[in-house]
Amino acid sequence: MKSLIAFLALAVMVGVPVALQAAGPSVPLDAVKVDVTNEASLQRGARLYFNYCMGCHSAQYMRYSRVGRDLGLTENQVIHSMIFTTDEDGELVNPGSLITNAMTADYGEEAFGVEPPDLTLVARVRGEDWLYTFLRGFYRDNSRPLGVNNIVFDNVGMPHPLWELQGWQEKHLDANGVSRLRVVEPGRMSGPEYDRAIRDLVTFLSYLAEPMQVERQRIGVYVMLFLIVFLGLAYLLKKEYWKDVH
């Protein structure tokens, strides 16, 4: 048994990091710190998502009404700021609907070569640092069908959705032969402003992937306190049972 435990511990300490490193990206990721309790940041991120991402990427495992409630928005704000999809009668879908768009899988494949993925869980699948680096990593590449590429996702099949905010970047080699991106045509935002905007967008995507994470962490504290108290009681009970056993 001891040898088995030692083997499993060794696998956790050695095997898992190696596997993660092998599956990791080929470029360093920029770290981002998001705060899903920051309601203002979530609202700014939601505005970016619904204005720049929603046309191609759905979030079909989340409802408009849930997002509005969690972000402190009224039903009217949700209807006028988030809902752009219509039903069969041409009317806007109701706030209780799932967040979908009008793009079909066939049209997505025809336009981009692949169906645009749903973004509900993308923050959990890719990670927040990956998203932050990816959304800041688009650059001009005339060899690509849409004229852009991405330093994190080579040969990406999507355009740069936020080019008017960031501007256009080009890739070049620095003095050490390392690929770097630099803005050659400024957008409406400065570099720091765009970085903050992307942090807000990643914050919203992080919330979208796990809307219960704040509540889960709060409940987790109480669970740990309960287990600590239970451990103390179990230890005292064990001593009482075994006090006469020599």
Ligand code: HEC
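In this text the structure is predicted, and so the values were computed from the model without any measurement. Positions refer to the first chain, counted from 1. So that the term is clear: the rigid core is the largest set of C-alpha atoms that superpose within 1.5 Å between two forms. Compared with the form predicted in complex with the named molecule:
- Considered as rigid units moving between these two forms, the segments carrying residue 194 and residue 215 are different units.
- Interdomain rotation between these two forms (smaller rigid part relative to larger, C-alpha based, rounded to whole degrees) is 26°.
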The other form holds:
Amino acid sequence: MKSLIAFLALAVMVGVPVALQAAGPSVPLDAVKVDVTNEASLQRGARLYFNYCMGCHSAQYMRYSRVGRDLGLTENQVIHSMIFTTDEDGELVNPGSLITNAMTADYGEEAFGVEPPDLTLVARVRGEDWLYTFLRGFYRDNSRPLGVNNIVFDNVGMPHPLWELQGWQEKHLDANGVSRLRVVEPGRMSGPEYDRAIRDLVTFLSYLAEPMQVERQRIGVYVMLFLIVFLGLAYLLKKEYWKDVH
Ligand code: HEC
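Same protein, different condition: the form predicted on its own was shown, now please give the form predicted in complex with the named molecule.
Below is the entire complex, every chain and molecule, led by the chain shown above.
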């Protein structure tokens, strides 16, 4: 018994600091609520992804046709609004293809010092709040090679892909000594508009990482309905079986 107590005490002593360390980044993340069943939001997010991210990042575990089907787009819309990648003959790749791009690992490393990672699963790895804070967290920093840094990803190798929309932010300390970002050069969108656009983009990334979640929620409703009906039937049956006993 004594050794068990000693063991538990040790586990707490070792475990608590580890748990605290793993509690997350020092910058608090902004929470976002995404709704992957909102088709319009998914479509707007996909448009941002294919226009602003695909040049550097692939989503090579997903096919264009699947995205099109899940987002309620026709094949023509998929071809005209999502596919910019060409094959060796210079033809647009077909909608059944995986979502790859022409960026090679060598080129990525040469240009940015690090290869832009594939984004298919990034929402699972980083979480939605992190992505939401990251994509709104770029600020000017002249000590960096690209002149830009990020509040949750220090010394990031990625340029700010959406500066035209958000404008440029700078970091300053508020009265409590906490780092805050402030837009110093406005972009095409206002602050709330940009936040909404990023929510759409994170919604799309969340769908991309787990496309079944849309289907799963729909099936879940039917399962619950079935269980409720079945409960009613089971109750009636029970009454029928026991009516002669009582
Ligand atoms: C000009 C090329 C370029 C464009 C365009 C670009 N990125 Fe990146 N991105 C990078 C590079 C390079 C990195 C790696 C940064 C590092 O590790 O320091 C990166 C990293 C990331 C990461 C962090 C991944 C991780 O888990 O470490 C995310 C998320 C991301 N990009 C999302 C996006 C999104 C969303 C867009 C479109 C709005 C976008 N990127 C557009 C080059 C780009």
